[in-house]
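Here you get one chain, nothing else, as structure tokens; it is the form predicted on its own.
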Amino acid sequence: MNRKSLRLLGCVAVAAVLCLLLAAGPAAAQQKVIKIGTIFPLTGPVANAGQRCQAAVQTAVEIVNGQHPGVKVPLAKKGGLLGGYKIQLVHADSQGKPDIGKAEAERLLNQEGVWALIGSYNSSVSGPASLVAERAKKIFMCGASSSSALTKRNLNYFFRLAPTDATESAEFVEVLKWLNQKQNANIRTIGIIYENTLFGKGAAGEAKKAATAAGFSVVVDVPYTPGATNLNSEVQTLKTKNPDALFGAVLGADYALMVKTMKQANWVPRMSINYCSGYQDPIIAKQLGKDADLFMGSNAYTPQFATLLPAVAAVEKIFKTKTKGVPFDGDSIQEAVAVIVLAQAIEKAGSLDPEKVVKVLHESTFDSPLSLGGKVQFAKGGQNIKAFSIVTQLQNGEYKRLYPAELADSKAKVVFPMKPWNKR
């Protein structure tokens, strides 16, 4: 073989090797990717909340994937997981509808090939979507859905970060007793308004149970259809019964409509206390302005909690770049925590074997500087037993910490009873 032929053969060989390397490149890159699906209501009556939850997941993934020495949360400095793996998100819109959420869970798992799921804000969506994950033996991290029924199903792959409606119902009743003792409030009767969903019906049931056990009388309970165009008859029913206190399980735009309808009907109860609902939505609070004041509710986070959760500031700075300056609320921050806890479990397991990661999730306690409890620990069924919230009251657009006493703002005083509309 002459020299020309040898040179030609050498060039062909080099080209072949280069082709093999180029072909292997994407496959090698794919081996370093952990695909995680998200399911949130990106459209519909609670779209604002869903979009913030998605932004929170994106924020947490950005922190885990990168190197952020100024962010004081676990794994912020590592630049990925397991020696270089990066999380890649695949998003889905549930529209707040259970059937769509279930179908999207199936698509994400079966067609997109995601390794785990995160979602879904609405308890009525998280329920069926997480059953899809359970059948597939895939992890489902649930940040904000609060229905206590979700962690009573004895699932192995489901993990919920937020407090439950049962926990918050008990806390609300304690607040009523506290007001009766502190201000001689003489609260005796309770009304309940709730959306006709898993979340709403579950919250109403827990409210009745807690109230009755504490000696209060539930004089009226009013369900409504989510996304209602008016709540006139529901508010009139409440006004007729005129309970001392109102418990509300009302989400998103429905909450704003409820408040506006109360004003139109010229009625407020002596106090109104709300689950993790439209009450804590910073956009809705801003839209309602003064009309939102003096309502009460539970929060896992507001900007007024900054002194309690100093690690949030650096994370929230990234989050705001994705939300046009809107801060975290209690729901969205729980979704960020879900990502960070899952990332810690993967790293501790040293593996992407779901069974090994699930075992770590069940058996470990995780640092969580974005949570009021400071730690995350899951009981059987997947409930975070370290989760709790603070009862606040909106005063001049700020969420004032009131209860429990050890976490209350020392300068805040509860306004009771609520002022009538014409005296605000």
Second form
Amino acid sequence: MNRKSLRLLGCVAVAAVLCLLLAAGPAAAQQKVIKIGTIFPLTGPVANAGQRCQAAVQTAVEIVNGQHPGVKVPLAKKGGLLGGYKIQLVHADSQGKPDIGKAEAERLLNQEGVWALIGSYNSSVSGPASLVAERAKKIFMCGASSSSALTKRNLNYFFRLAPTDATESAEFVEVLKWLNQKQNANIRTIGIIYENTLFGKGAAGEAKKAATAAGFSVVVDVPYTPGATNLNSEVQTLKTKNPDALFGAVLGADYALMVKTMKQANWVPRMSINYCSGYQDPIIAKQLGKDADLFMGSNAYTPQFATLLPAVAAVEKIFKTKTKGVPFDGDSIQEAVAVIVLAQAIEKAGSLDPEKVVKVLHESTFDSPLSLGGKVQFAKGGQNIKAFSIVTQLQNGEYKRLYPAELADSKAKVVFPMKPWNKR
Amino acid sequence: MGAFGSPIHCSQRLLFVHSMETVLQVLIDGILSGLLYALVAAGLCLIWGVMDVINFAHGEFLMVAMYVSYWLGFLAGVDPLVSVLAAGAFVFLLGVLTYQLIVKYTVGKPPLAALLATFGLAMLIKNFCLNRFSPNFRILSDTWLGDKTYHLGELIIPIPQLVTGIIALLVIGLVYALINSTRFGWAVQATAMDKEAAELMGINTERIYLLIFGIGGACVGIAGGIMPTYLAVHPEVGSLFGLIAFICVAMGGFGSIPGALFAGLLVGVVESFAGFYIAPVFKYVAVFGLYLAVVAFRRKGLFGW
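Next up, can you give the form predicted in complex with its partner chain of this protein, since the form predicted on its own came first?
To see the whole picture, the full complex is given below, headed by that same chain.
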């Protein structure tokens, strides 16, 4: 090796050391970091919902870490936690698959060394991923997964914000009774269409239980394969049995396909009510246009709830910068609430000891201006007992609040029965 | 007696008519789905039959065609019935490029090489679309065919699917005629039977492969071009179609175009009847079960040789 190349090598080595030092500089200055892992379906059939949930978590973290005097949410003005700690997110993609979600939970906890996990949209992923966290004695905050089985496991480190499908099923049955009473609807028979997953099967099971207990008869029960190439036999089965009311637990593109197939088959039930799923996805409602009208469902949030939740506007402004203008929906907003509640618990515990934070989560009631309940309080097993949603009906592309009566839009009137396709 | 007998007789007849109509409706739905499957499968079948290459990115080719048609419709107001040609041409080029840049280097290598290479391409295309177009579902509204239906008594025939079926039959017929009745087709058959012998006869097998990959792409491109009329476009939309096309080809017999058509129809009808008469959740179980049964008894497929 000649002198010239030695000099060159020396320069490269010095440059490398300098780079390392420069890179290490800010890291050393930012040691007060709370690493939190997120697991959402960022790819796969429900990726649009997953990406929105991730954006909601990022929005909430931005609010907690920074100083936002205009945002009326707890901890928005403080700029960090515990006197200077900032939350740092590490993202993972579950693809909507339980095995991948579980593996990612293990990676985040064991290799990335995250302090807590947030996720995972799909109930079927939240289930196994939260078990990994439970074994590691780490907190798992679950925003949107709605399977009631998740909080029946009595885990100590699992906390879920959204209402369960048991709560929603009971609410749907109340809506049927309300329609029978107020509109003389004479609804007696119910059909259920649901995706053949933990979420769908859980929702269908709860729907049957609630409906049967209230004296309704479930005449048809249609599970389908998510991501199906068509839903012809599914809709044909429903059409043949022709239930008065249809309960749906249908996610994403499948919801759009279901509505389109119903239109082609020239069939609508007299009323159709849907769990937090494709129905409440603002993109799908927009894409389906008029065809989406007159379906009903539960929402934890839509921009039409702005008068009920005035604090959302400022948060949504930040959220929209991450989603190219798409507003919050009932699922994504729950993930933002999950972050803010966890941040409040850390602050209240005054420590990063998971045991102390878990104790606070179990014992306290948290302010939550982004939730319809206004407060968040967890029961044993981790269910937020203040959670509920409003039953809405899509009319001219707007989610009209119908039930419960005290939260209903005073100008909105339910359209019952649904108009046939040829009379719209 | 007659006075009491006739109403019962009437209601039984009504029930029978009702069930006959249901059977026919299920059959129509099955045939129309089947024709779409057959068109998607025809392209895969051609590539497989001639080159012994499994194009794992076939479902993604379908998705790309759907995006081409969707964007033409959304940005330029072109109806899918017209943009079907652009989608076909685009995926023809995509097929040619795929051959030229990837598959060419795997010919003559172990079959796994092409499979893995096209699997990688599938991942690339899917994630590119996810990144560029987001995972949002896109539905084209106000198309010419829209949600139009034709009512034949109680039977409902969805016009978009019917037109897709007719296009499928036309395209499959054209491809069949191309392979069996033209000099190009004979060259293709010769290349499929014995590549080296075909080269000795002066056939440019490299060019045949290139065109076959292109034509295979064009078939699936045409299918994808028309589909946004009735199916939401998103990056995952091609996956199950790709799998069903694979089954149709394996079941119909490798390289047999009539086989792919028959298998596509069979898959559609079995799916439809199993979905309605057994349980909707069993429709794909029945299709995959049938596939297993066919390959267990006829390893080369129904029309294979």
